[in-house]
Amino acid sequence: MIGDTIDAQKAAEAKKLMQDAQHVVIFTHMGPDGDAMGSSLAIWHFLKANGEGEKDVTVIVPNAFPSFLAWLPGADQVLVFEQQPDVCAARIAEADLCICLDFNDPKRIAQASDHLVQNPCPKILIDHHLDPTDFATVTISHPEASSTCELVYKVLSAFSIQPSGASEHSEIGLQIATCIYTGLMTDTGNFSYNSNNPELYEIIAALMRAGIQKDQIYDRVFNQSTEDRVRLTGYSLYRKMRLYSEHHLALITLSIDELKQFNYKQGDTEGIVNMPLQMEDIFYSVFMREQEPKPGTTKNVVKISFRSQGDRPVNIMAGDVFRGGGHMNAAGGEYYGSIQAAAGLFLREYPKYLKKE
C-alpha cells in the first residue's frame, strides 16, 4: 500500500504539528529544482486547503528558481530570500512551524539558515538525501526514495485529513498532484534513473487519476528553452565536453565568463549533465558550473553534478571529495575556488572512485 514506508508515528506527529500551527514557513534548498519547488508547493497547497483560511503559509527559497518552473500553481506566491531578505526574516521570526523539504542540513538554505536555526519553533524535515543532520523535531528521511515529492505524496496519503477536492488518498487534488508529478519527473530525469520501484508508477497512476496533464507538464518543463539556453547547451557539448575512455567518463566545465556569453539564468544548465550518457560506452557524466562567491566569502563556488548508469556509484566521490552526496546514480557537490582548480582536483581523484570496464 502506498505510504507504508512512512513511519506512522512520525506521520502522526507531523500531522499534529501542521494542524496546530498558524504561521508556517516552508523552506527548500539553494538553486531550487523541480523536486524542491514541487514538494514545497504541494505542501503549501495542502496547508492552504486544510487551514480553513486560518493558516498563514509562506514558501521561502534562498535564491531564484528557474523560469521553466514559474508556471507551477502557487509559484507566484513564493518569496526569494536574496531578493527580499527583510520580509523573509520577519516571516521566519513569526513562524510557529518550519517545514524543511529536499535538503538534509540547514546550510543548504544559505542566508536563511541562521533565521531557521534561531527560531525555536518545531521543525519538520522531509527529505531523500543521505545523513540528515539532527535539527528537526520530526525527521522523515528515506534516501531510497526517488524524490522528496514521492515522500510528500506518501506523507499526505498517510494523513486522515484530505486536501480540497480529493475523494480518497490516491486523488489528492489537481494542484497538489501537478506539483508532485513535476518533482517525480525532474528528479528521475524523466524516469531514467532512481525510478525502478514499481510503487513509483502506482503513485503516477494515482496522480493521473487526479487529473494531471502529464504530457503538458513535460512540455512546460523541458520544451520552453530560450535561444541562449539552447546555444549554451550546444556549446557545452561541442566545445567543453572531454571524454576519458578508460573510465567511460564525460566531463563538462563552464566558467563564469562562458556562462555570461550566453546570458546565463538560473536553470539554463539543467539537464546538461544527463546528455553525455546518451553516448554508447559513456557510463559516467560530470558537469561543473562556476558561479560568483557567496555573500561574505571571496572564493568562487563550483557546483558539481554527477550522473552514472547501472551499478556505478557516484555519491561516494561526491561526498568524499566535494562535500556533497546523493544517490548512487545521481549526486552533487561543490568546490570553493576556480573552475580550473575544481576540474584539476576531480581529474586527480576520479580514478580512485570510478570503475574501469
Contents of the next structure:
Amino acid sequence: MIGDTIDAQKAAEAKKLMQDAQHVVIFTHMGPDGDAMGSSLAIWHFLKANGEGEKDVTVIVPNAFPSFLAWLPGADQVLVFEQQPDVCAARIAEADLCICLDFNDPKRIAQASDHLVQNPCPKILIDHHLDPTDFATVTISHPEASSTCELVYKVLSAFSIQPSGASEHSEIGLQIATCIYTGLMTDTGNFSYNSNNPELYEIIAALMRAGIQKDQIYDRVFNQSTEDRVRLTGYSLYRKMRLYSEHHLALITLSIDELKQFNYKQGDTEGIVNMPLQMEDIFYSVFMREQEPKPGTTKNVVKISFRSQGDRPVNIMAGDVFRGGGHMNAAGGEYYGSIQAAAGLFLREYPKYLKKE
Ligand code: 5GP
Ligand code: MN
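Having seen the form predicted on its own, can you show the form predicted together with guanosine-5'-monophosphate?
What follows is the entire complex, opening with the chain shown before.
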C-alpha cells in the first residue's frame, strides 16, 4: 500500500490533530517553489473539504511566489507574510494547529518564524529535507522522498482517504491531485532526478485517474515565461557563466543592476542553475543572485543555489560557507554583502569542498 511508508502512529496523530483543529495555518518555505506551493495547497483543499464544520484554514508564505504558480487552485487565497505582516501575525496567533510543509527548520520561513515558534499550539511537520530540527509535535520526515508532495499523497493515503481514488469524480479530489502532481513534477525536474522510485509512477497513475491534465500542468509551469525571462536566461549562459574545468564547475552571478535590465520578477531565474549541468563535463553548478537589503538592514543579500550530479555533495559547502543547507545534489544559502564579495568568498572556498577529478 502506498501509504505504508508513513509511520502509522504518526499518521494517526496527525489525523487527530487535523480533525480537532478549528483554526489552521499552513506554512511553507521562503522562495516558494512548486513543491512548497503544491503541498501547502493540497493540504489546504483537503482540510477545507474534510472539516467537521467549517474550519478556518490559511496558507502563509514568507515572500511572494512566482507567477508560474499563480494558476494553482487556491493560490489566490494564499497570504504573503512580507506583504501583510500584521494580518499574518494575527492569523498565526489565533491558530490552534500549525502545519509546516517542505522545510526542516523554522528559520526557513524568515520573519514568520518567531510567530510560529511563539504559538504553543500543536505543530505537524511533513518534509523531505535532512535533519529536521525538533520543533513539531508530529514530525513526518523522509529525506529519501522525491518531494513533500509525494509525502502529502502518502499521508492522505495513510488517513485512508484516497487523495484521488475515492474522490475520483470530485472537483476537490482533482484540485488536490493537481497540486500534488505539480510538486512531484517540479521537485524532480519533470522526473529527471530523484525520480527512480517506481512508487512515484503508481502515485502519478492514481493522480491521472483522478483527472489531472499532466501535459497542461507542465505547460502552465514551464511554458508561460515572459520574453524578459527567456532573454535573462540567455544572457546568464552567454555572458555570465564562468567555468572552472579542474573542478567541473560552472558559476553564474547576476547583480541587482543586471536583473533590473530584464525587469526581474520573483521566480524568473528559477531553473537557470540546472542548465550548466547539460554540459558533458560539468558536474557542479552554482548560481548567485543579488537582492536589495532586507527591511531594516543595509547589506545586500545574495541568494546562492548549488546543484551537482552523482556522489558530489554540495549541501556541506552551502551550510559551512553560506549558512544554508539542503540535499546532497541541490542546496542553497545566503550571503550578506555584494555579489562580488559573495563570488570572491565562493572562489576562495570551493577547492576545499568540491572534488577535483
Ligand atoms: P534552491 O536552489 O532551489 O533555492 O534550493 C534548493 C534546495 O536548497 C532547497 O530545496 C533547500 O533544501 C535548500 N536551500 C535553499 N536555500 C536555502 C537556505 O537559505 N537555507 C537552507 N537551510 N537550505 C536552503
Ligand atoms: Mn521540496
